[in-house]
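Just the one chain here, the form predicted on its own, laid out as structure tokens.
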Amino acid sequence: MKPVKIVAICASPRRKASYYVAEKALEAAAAVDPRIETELISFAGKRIEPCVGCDCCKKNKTWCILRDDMQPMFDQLKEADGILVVSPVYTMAATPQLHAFCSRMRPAMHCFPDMLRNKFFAAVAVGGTRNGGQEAAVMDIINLFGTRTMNLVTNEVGGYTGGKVWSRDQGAEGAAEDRIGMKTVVDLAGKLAEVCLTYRLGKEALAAEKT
């Protein structure tokens, strides 16, 4: 059986709290089953231009003509079964970089509609203050990815729609000290991996019935 791949997107332009949270989430996902494979996509040091609405992709049924770091990262995403999106909170929302990234998914929707269909995703937000907009940012992520034909995986009891961490603006150390918040992340990552594995096994069982 081909490994089930869980990809975490760290939507922060820095490698601090959100990067730490993404790493720990992938560790939790990998621990679910030996058939789980993980990969981390970091926006740190990357240039991601927003969609300019030129419609070149739609007219020519091809990829975006903008040349930056978007396409290599999207190629990684195409191979994923599950996507865990981790973003710091920027003004009660996910980062501008993540908004730009999602705006550039238009070719996948209008030119290659099966590319993202039925992938699973989950949302995590990391805020510098206790009530720093984490829930608003989680909902922002859900809107960004839910409009791309993907399926939302919600959290376990107490985690609600996604993972929410309070870093106290102390980077990885601050995030690690938020035990309650990190538990929501670990639980969510484990559930995402479980759902993706179950879905893969179900698809393979259905295919076997038809042969």
Ligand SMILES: Cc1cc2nc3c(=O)[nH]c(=O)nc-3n(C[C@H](O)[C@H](O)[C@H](O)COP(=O)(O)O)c2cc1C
Contents of the next structure:
Amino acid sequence: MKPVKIVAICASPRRKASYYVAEKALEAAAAVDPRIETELISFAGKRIEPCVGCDCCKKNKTWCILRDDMQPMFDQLKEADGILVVSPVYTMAATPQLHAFCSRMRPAMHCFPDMLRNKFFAAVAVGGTRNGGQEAAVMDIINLFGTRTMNLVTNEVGGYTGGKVWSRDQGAEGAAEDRIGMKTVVDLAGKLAEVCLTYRLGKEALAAEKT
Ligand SMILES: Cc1cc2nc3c(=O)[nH]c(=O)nc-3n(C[C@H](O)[C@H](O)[C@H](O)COP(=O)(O)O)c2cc1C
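Same protein, the form predicted together with the named molecule this time rather than the form predicted on its own?
Once more the chain from above appears, this time first in line as the rest of the complex follows.
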């Protein structure tokens, strides 16, 4: 069986708290089953222009014509079974970089609608303040990825819709200290991996029935 791939997107322009959270989440996902493979996409050092509304993709049924670091990252996403989106909270929302990234996924909806529809995603927000908008940022991520035909995986009991971490603006060390928040991330990543594996096995069983 081809490995089940869980890809984490770290939507911070830095490699700090959210990067640490994404790494820990992927460790938890990989621990679910040896058939699970993980990959981390980081926005650090990447140039991601927002959609300019030129409509070239819609008119020509093609990929975005803007040339920056978006395309290689999107190619990685296309290979994913599950996507764990980890964003810092910027002004009570996901980062503008994540908004730009999602605006550029427009061709995946209008031109290639089957491309993302069988994938699962889950949302994690990392804020510098304890109640600094993590819930709002999780909802923001859900709106951003939910409009792309993917399927939401929510958290275990007590974790509600996503993972929420308080970094105290102290990078990886601050995030690691938030044990309750990190549990919501580990639980969510494990559930996402379990759902993706179960879906893949079910899909393969259905295909086998037809042969
Ligand atoms: C522009 C900007 C806006 C921010 N807005 C918020 C906010 O609304 N709420 C919050 O809790 N933290 C806010 N923060 C703090 C970050 O969420 C926090 O430092 C987080 O750990 C950054 O993630 P990173 O270390 O992975 O880059 C903001 C930081 C920046 C740079």
